[in-house]
Amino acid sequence: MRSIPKLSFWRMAGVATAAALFVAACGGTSAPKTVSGGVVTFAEGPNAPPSYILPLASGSYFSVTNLSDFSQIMYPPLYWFGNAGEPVLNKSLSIANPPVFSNNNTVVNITLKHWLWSNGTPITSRDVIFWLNLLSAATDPNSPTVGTSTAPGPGWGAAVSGAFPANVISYTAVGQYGLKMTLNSSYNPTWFLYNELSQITPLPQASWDKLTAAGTVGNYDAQAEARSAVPGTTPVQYQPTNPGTGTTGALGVAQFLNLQAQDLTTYQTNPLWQVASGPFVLNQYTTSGFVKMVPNKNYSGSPKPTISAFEELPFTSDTAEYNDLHNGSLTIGYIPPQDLPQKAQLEKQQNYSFAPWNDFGFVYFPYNLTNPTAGPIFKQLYFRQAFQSLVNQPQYITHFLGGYGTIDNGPVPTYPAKNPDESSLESTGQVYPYSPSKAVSLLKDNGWTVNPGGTSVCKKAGSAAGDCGTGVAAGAAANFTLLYESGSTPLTNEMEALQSTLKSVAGIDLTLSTAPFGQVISTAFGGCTPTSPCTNWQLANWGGGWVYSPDYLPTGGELFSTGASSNPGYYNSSTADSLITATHTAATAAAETAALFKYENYIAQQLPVVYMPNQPYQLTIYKSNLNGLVPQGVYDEVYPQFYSFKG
C-alpha cells in the first residue's frame, strides 16, 4: 500500500495479515508435496453459467459469474485486489506497480511491470490507453447508444456519473510502460486506487483494435479524443460517425468487441479470445456453460499454473450440483444449505473438506422506483420501512441458510468480523427488526386500509401527513410482482416465506416468478430511468446482492449514486449523492471514516433496497487433496494458478 492514506487501520494492517495468512495457507517450509497436472472442476451456480467474456461489460452482464469467475482469469485487471482472503491490494498479482500520486493528489503516475500477452508480445501503456479510450466512448453520455437497453456498445456496469473516467482530464503514455493521468480535482488516493484505477483492465490493442472480424487491426480507438489535454477545460466528448449506419473510432471498436462477446457459439474458435494476459486461456466453451481453460505458457505472474486444466461445469439447480458432489465427481463445489446434514457423509465417503466462502459484500434486492404502477408506492419511505419490517432475517438464517448468515442492516459488509468500516448503527442490533405490528401501523398511519390475508389499498390519497404520499392514487393496491433466480432452494424458500408473511400480516400481494440468473440481471439492469421507465419488473432478486468489485471500498457510488449503472431501480437522493461524494475527497483517514459512517447510516435508514440476510457466497466443499483453494477470494475471485494436487 506504500505511503498513501488508508481508509482504516484494518486496511493498513491487511497486507501484513494477508502475507502471514498466505504463508500459513501454503504451509511455509513444511508445505505438502504436490504433483503437476490434473484437472480441477469447479461448479457454476444453478442456472448461472458465464455468458460474457469481454471485461468491458454492461450492467446486464456485470456479475461475479462473468467477471470474477471467468473473464478475469484470462484478463486480470491492472490492479488486483484480494490477498489470501483479505480485502486489500495484491501488489504481486497486479500488472502495474502501485500508483504514485503528486500535485496534491491531482496527478497519478503508473508504471507497468514487464508482463507479456499469451502471444509473447509485451503488455504496454498502449494497451491501457486502449481500455481507457473504449471505456470513455462506451460511457460517454452524449453517445445516442450508451445507456439504453438496445445499445450496440457494451456500456460499463461500474459507471457513475461524473466519476471514472470522466474525472480524468487527460491520460498520456510515458514511454512503453508508463502512464500519466491528470485528474479534475484532488481525490483521496486510497479511494481513487481502490474504486477508480481498479476499473482498468489492459486489453491487447494490437489484436483487438478492429471494426470488423475480417478487418485489419489499426488505431481506430485513437480516432476519438475522449479527454481534453488542457487541465480545467471541458472534456471533448466523442460523437459517433453516421449514427445508425456505421460507427468508427473507439465506440466502433467497443461495439465490435461487444457483438463478438455476445456470440457465445464462437468463443472456442474466435482468435480474439486466444490473446490473454492471465494465468489461463480459453480452450473450450459450450453454450450450455461448460468452460475449459488451460495454462497460459507466457503468463508473467507468479505462481505459474501447475494443473493441466481448469473446468467450470454448469448446473440447472442446486439439487443437480449436489448429486455430482454425492458421487464425488466435483473438485470444487458447494453444498446447498438444505443438504448440510449430509456434510459429514460427504467428507468421509468422498474425501471432501468444507470451507464457507465469505466475501466482502452484502445481500439485497432492488425496488424499481421507475415502474409507473409500483414506483410511486415504493418511493414512500414508510412503505419501504413496513416492507423491511416483514423480512424475518433471523428465521431465514436459521431455517433456510443452515445458520450461515448475519443480519444485514445496510450497505457495508459484516465480513470480516469487527469490520471497522461498519458504523455502530449497522453493527449493533438491527435497524429494522422483524415487527408485524410496526409494519401494519406504518401502513395505517399513512392512509392505507390494511386487509390481512387480502389486499391492502390506499384510502387517503395526498401528500400531507397521514396520506399515502405523492403519486399514490386513491384505491391503489398493494399488489406487486417479484422476479427471482431459479434453481436455488434456499432462495425459493426465502421468497415464498416473504410472500406468505406480506400477505397474511399486511395484505401485501406478491406474485412470484422465476428465471435463470442471467435473465434476472438483464431484466433488472435494463437501463431504467424516470424518462425511460421499466415496466417489465417491479422487484427483482438475482440471489446474491453485491460484492464490492471493482469498487473495492464500500463507499456506494456504483450502487446508490443517481443514475449509476449498477443502480437498477434508479434510487435518487441528493443527500445520498452528497454523502457519497464526501467519501471520495476526504483528506485524512479519520475524515474518510467519518464520511463513510454518515453515508452508510443514511442508506441503512432510507432503505433504497430490501436488505436480506448476509450469507457466504457459497458453502464450498472441495476435494481434500486439493491445495491452494483456502483462503478463498474475499471478492469472489478465484485463483486456479494456485491449485495443485497433493502427491
Given for the second form:
Amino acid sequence: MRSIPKLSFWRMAGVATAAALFVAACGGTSAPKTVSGGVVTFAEGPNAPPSYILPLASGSYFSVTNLSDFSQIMYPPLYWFGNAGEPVLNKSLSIANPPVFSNNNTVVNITLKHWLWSNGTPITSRDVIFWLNLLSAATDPNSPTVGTSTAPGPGWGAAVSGAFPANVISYTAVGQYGLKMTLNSSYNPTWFLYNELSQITPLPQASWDKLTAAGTVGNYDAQAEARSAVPGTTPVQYQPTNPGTGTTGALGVAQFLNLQAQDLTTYQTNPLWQVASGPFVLNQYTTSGFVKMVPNKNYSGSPKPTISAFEELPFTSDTAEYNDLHNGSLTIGYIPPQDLPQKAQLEKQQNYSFAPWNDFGFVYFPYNLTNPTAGPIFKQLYFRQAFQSLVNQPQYITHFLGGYGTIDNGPVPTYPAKNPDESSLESTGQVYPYSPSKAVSLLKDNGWTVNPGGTSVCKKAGSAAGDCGTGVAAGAAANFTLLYESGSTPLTNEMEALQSTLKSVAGIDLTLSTAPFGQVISTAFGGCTPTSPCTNWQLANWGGGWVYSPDYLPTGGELFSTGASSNPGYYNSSTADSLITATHTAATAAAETAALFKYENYIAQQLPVVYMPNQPYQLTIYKSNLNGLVPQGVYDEVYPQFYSFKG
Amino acid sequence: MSTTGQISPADVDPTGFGLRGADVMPEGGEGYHSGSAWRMVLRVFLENRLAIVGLGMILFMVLFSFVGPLIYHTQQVFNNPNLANHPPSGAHPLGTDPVGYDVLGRLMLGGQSSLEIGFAAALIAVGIGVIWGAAAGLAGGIVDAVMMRIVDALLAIPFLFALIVLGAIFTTSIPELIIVIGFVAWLVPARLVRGETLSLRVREYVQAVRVMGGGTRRILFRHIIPNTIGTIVVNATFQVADAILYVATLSYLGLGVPPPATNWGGQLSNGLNYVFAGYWWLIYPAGIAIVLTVVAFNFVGDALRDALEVRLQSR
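Let's compare: the form predicted alone is above, so bring in the form predicted in complex with the partner chain.
First the chain shown before, then all remaining chains and molecules of the complex.
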C-alpha cells in the first residue's frame, strides 16, 4: 500500500505512542494493577440516544451516536481508523490486513485476518461481498425508492455520486479470505483506503441474507455482484446489473435489514443483532435509549474485553446528565460548559478526571438550498457571506463554550494542532470574521433594504451586479426558520445570540424551534434535491457538524459534492466537484496536498454551510480508577475493550 | 318553593337567588334581591384575609408585568452575551441571564406571557367546559351519556402527555399555547357544570320555563348557566393558576414560546441548567413569581367558593 507522506506525521506519532506504551508496559513495576469485571456506564448526548443498529445507515441515521458510539462496537468496519488518539489507520483493530494496490493503483487485493463472528463462524470474503452487494444496490441511482426515503434504496449516508462503489468495475472473492477489486481508474491509494475501502463493514451473510424475518437465509444479494457500465460517465462508472427491488435481491435484503433496524422494540430479542464481530454484543436495549452490551466471547481482535458490561445511558438534557455526574453514578460522562466551574469539586469529591474529547471534524449547520422560499436567497454568496459575518465565534467560545473551542474557518479540522491538512487560509486568521458593518454593506450593495431590528427585504430583484440575485423576488423577506437540537445549553445560547445579532444588525429574522437530535437529522437529511425540494426546513443545526468518518481524509466528497448523501441542503458547484475529484487522483503527496488546499480554500470562501466554533466532541469526565479511556477516539469512536478498573 | 299565581320566564332571577319582585321564599331560606346577594358575597369575600392578600398579589403581578416595563426600561429583544450571567448589581438588580438579558426586565416580559396565557386559556377552558357540561346535563339520557363518556375518555389521557403531544404538533407561540392548554383543560369544568346542571334542571323555575314554552337554548343560557356562575367563577380562578403551571411545564420541557419571547416557566427551566454554577438569580425570581401567582389565584378561588356557597356564608 502506498502512503501519502503528509500523513506520515500521524503514523509516526502513532508508532511512537505505541512504542512508548510497550516500553512502559515492559517496565512492569509502574503498570497499574487492574481487575476484571465491572460495569462501565457511558453518558449518551442530551436527547441523542442511539436509534439505528445497522451499519448500512442512510443519511437520516448517519450519526456518531448511531455508528461510532453504538453499532461499530458490535460491527467494526473492515479497516479501523483511529489509533491512540491519532487520525490514522489502526492495523491491529482492522479485520483485514492493509490493502495491496497494483497495476498502477487500479487493482486492490484485500486479505482478511482469520476472525470469527460471535457465533463462532469465520468472517470471510463472502461477508465483505455481502456488504458490497447491499451497498451497491442501496446507492444505485436506478434503484427504486423504498419506504419514506426519496433517495434510491434505503440509502447510505456516506454515498457520493460516482464514487464508491461506482468506481469499482468488479469485486470477486479470492479464496475464503481474499478479495480482489478492479477500479475504473487509477486512484491515490491513501485516499482510496481512507475514504473508500473505509466504508466497508463485513456483515454476517450466513445470518442476515434474508428477505423476511420468517424466511430462510439464501444468496439473495448475489445478483447484485454482476456490474454494468453506466453510459456517458467518465471515468466509466459501474452499477449492479440487477440491484433487486424493495422486496427482492440485494435491495430487498437491504430494505429488510433497514426495517428491522428501525424497529427499536425488537433490538433486544431480534436474533439478527446477536451475531456480531466486534468486542461486544447487544444484551439490552430500551426505546428510551438505554443500551447494555456484554463481551463477545468469540471476539478475535486484541485486546479482549475485561469489563463485564458496557452501558450507555440516555439523558434528556445536559443538566440531567450532570446530575448523575454530581452524585458520582456515571463512569464516563461530560461536563456541560456552564458547569465547568464545578470541575475541581467534582474531581475531588467524586474521584473524576477530566479529558476534553477533541475530534477530527468541524462544526457547522447547513442551508437548505432547495427550499422554495429560502433557497434562492441562500444560493447568493453575498448573503451567505453576510450571514457568516454575523456569527461571533470568539464570543460564543468565551461565553458559551467555557473557552474550549477554536474558530472554524472551513471544512478541514483544526484538531490535532498543526494539522498538516489545514491550508494557511484556514489556519491563520478568520476568512469571514465577525463584522456587522460588512454584513450590512454586503446586503445593501446587493439590492436589499436593510432594516436593523426589523426584517430586511429585497428591493432590487434581478441578476445583474447590485441586484438581489437570480431567483430572489422583489419584496422577498429575510425571514427564516432554524431548527436546532434541544437539550444542549451551549447550543441554545449560541442560537439565541445568533438570532439576536442577525436581527438587530441586519434585519435577518430567524424563528427558532427545537427538536431532539434524531428528529433534527431525520428532518435535515430527508433527501432534498432540486426535483424533490424540502419545504419543512430552512436551516437545521443538529448541534455538531461532521467528524471525518468514514471519509477519514477530509477531502469533502461526502459533504459538498453534488448529490452526496451527507450534503443535506444540496449544495452544488461544478467547481467544488472538480476540486474534490482532483483530491482523489493526485499521483504524488505534494500534488495531493496542493489539491486538498485548493478544495478547502474554495469551500472556506464559498460558505456552503454556516461555520460555527469548533468545540470538543464533549468535555469528558471519567472515574479516575478507569483505565483505557484516554486518549479518546479522534473520530468519536469508543473502545470499551480497552477499559478496565484499577485494582 | 311554593308560588302563587302565574310567573313568566322573565320573572326568574338569572342568579337563582329568587324571583324578581316576587314576594316568595326560595327553597332553603329567605330570598334576597340580587343586589343584596352580591353584596353579601362581596362581604364574605372581603372578610377572608387570604383573599385580600391573593387579590393584592394578582394586582401586583399584573402591574409588575404590564406597567413595570414602562418604568423599568430594559432591552428584551436583542441580547448581549458579553453581559452573560452577571450577578445582581445596581445596573441589574436581579442580575443577567446566560445570553445577557436583564433578569428583572425578563421577569416582567415573562409575566406578561404567563398571565396572558393563564387568563386566556382559562377563559377557553371554562367556556368550552361550561357549554359542554350544561348541554350534557340538560339533555340527559343517551346524549349526556355519550358526551360524558367523551369527557371520561379524554380525562383518562394523562394531562401532561396530552399537552406534550399537542405542544409538539403545534408551533409554539402564545396564541397556540393558549389554544393547546385551553382545549386540554376544559374537561374538569365540564364535569362540574354538568353535575350542577343535573341538579338545576329539575328545579321548578326550569320546569316553569318549559311549561311556558321556553326553548332549550333559553333554559341553557338564561337559567342553567347563570345559576352555575358560582362554580364557574371559582373554577376559573383555579384554571388560571393551572394554566400558568401548564405553560411553565411545557416551557420546562422545551415546548414554550420561542425566543426572544419568554415566560416564567421557560426562565426557570433555563435557570435550572445553572443550578450547579450557583446562579441563584436565574432560578429564584422566576420560581417565586410562579409560586406567588398560583398561590394568589388559589387564595382568591377558595375565598370565592366560600362566598358563593350559601351554607358557608352563614358561618
